[in-house]
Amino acid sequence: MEIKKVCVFCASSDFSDQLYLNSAYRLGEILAGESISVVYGGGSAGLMGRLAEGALSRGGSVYGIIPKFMYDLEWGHNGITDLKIVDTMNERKELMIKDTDAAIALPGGSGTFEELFETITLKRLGVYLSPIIFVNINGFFNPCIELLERAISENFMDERNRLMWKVVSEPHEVVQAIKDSPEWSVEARNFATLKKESL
């Protein structure tokens, strides 16, 4: 598959473990060395200034979304190639996602959290197709991945849901994950409930 355009999810917060920082700047570097281009928070904190920065220091595009209350506090990064000010957190999300190849998470903190747990429902849902990956950078995500297991393994969640997502532990995974990241349709999100009426 070819990978023109990417969303990134991650944090904003400028004191968690520098393994995390150097980790999005990496991911950034990788992303633009591929000629893919990053859609993010447009945060110039954290692991999304690193993320932007890495991407920026090898040439590549970067565009932000951000509500314009963030803005107003000066949280945006205004070195990217392009910040788009929304009036809100659900128009950003909605935006951060749109007609992107593929939803990035690194590690973050809720906002993060909302953001991978909304897109992997809008997958369910067939709203959103594309490949959700977890950069699971120092066994971060795993409680994550254990609640979604537990979901699967209580019934609240199909077995085939696990291949909406893939995992895996460092950004240079990042692109090859995405492209062999299983093809989900529409018709997927119906898996459940025809297996149920085969029984």
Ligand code: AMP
Contents of the next structure:
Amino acid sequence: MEIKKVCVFCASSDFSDQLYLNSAYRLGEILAGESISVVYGGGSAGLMGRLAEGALSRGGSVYGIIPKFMYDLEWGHNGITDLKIVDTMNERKELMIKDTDAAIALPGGSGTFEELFETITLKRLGVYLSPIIFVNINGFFNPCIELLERAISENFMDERNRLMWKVVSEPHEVVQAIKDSPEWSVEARNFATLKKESL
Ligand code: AMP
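Switch from the form predicted on its own, shown above, to the form predicted together with this ligand and output its structure.
Once more the chain from above appears, this time first in line as the rest of the complex follows.
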């Protein structure tokens, strides 16, 4: 499987531990080194900015998608390959994952969680089919993964839904995790409605 373009969700905050900011830069470098284009929220601050700068430092292609109100606040990154300005947050999310070969989450706040969980939900419904990777730097996503596990153990989600995502600890593990992710098909949405025995 050729990985051409991935979407990365991550923080807009500049004030997190340097460990997280450095990881975003490193992930950008790694993706560019593998000739993988990056699509992200188009910001210049926080992990988003570091990700873009890491990829650009290695000659990578970086595509940002940002709502107009954020662009007007001068939150956009003007040095990337292309910055697309859209009207709404929803349009942004839809375009960020469109035609991507994986969705990757680095640590972040509510915006990152929302983007990640919407993508998990779309995969569960058979709308998004590509791998989803948690980059669990410093165990940041542990509570989030525990919550998903609880949803599975309490039958709010099917245990086969666990195959929708992979968890890695460091940016250098991301590309292999994408390659190791199981194929997903539209039929998998049946997990939501069919009894296990009938599949
Ligand atoms: P968070 O993980 O909460 O920092 O959210 C990241 C998301 O927040 C981005 O995808 C944007 O939707 C939004 N966001 C918040 N602040 C900014 C900013 N300064 N620049 C760009 N996007 C931002």
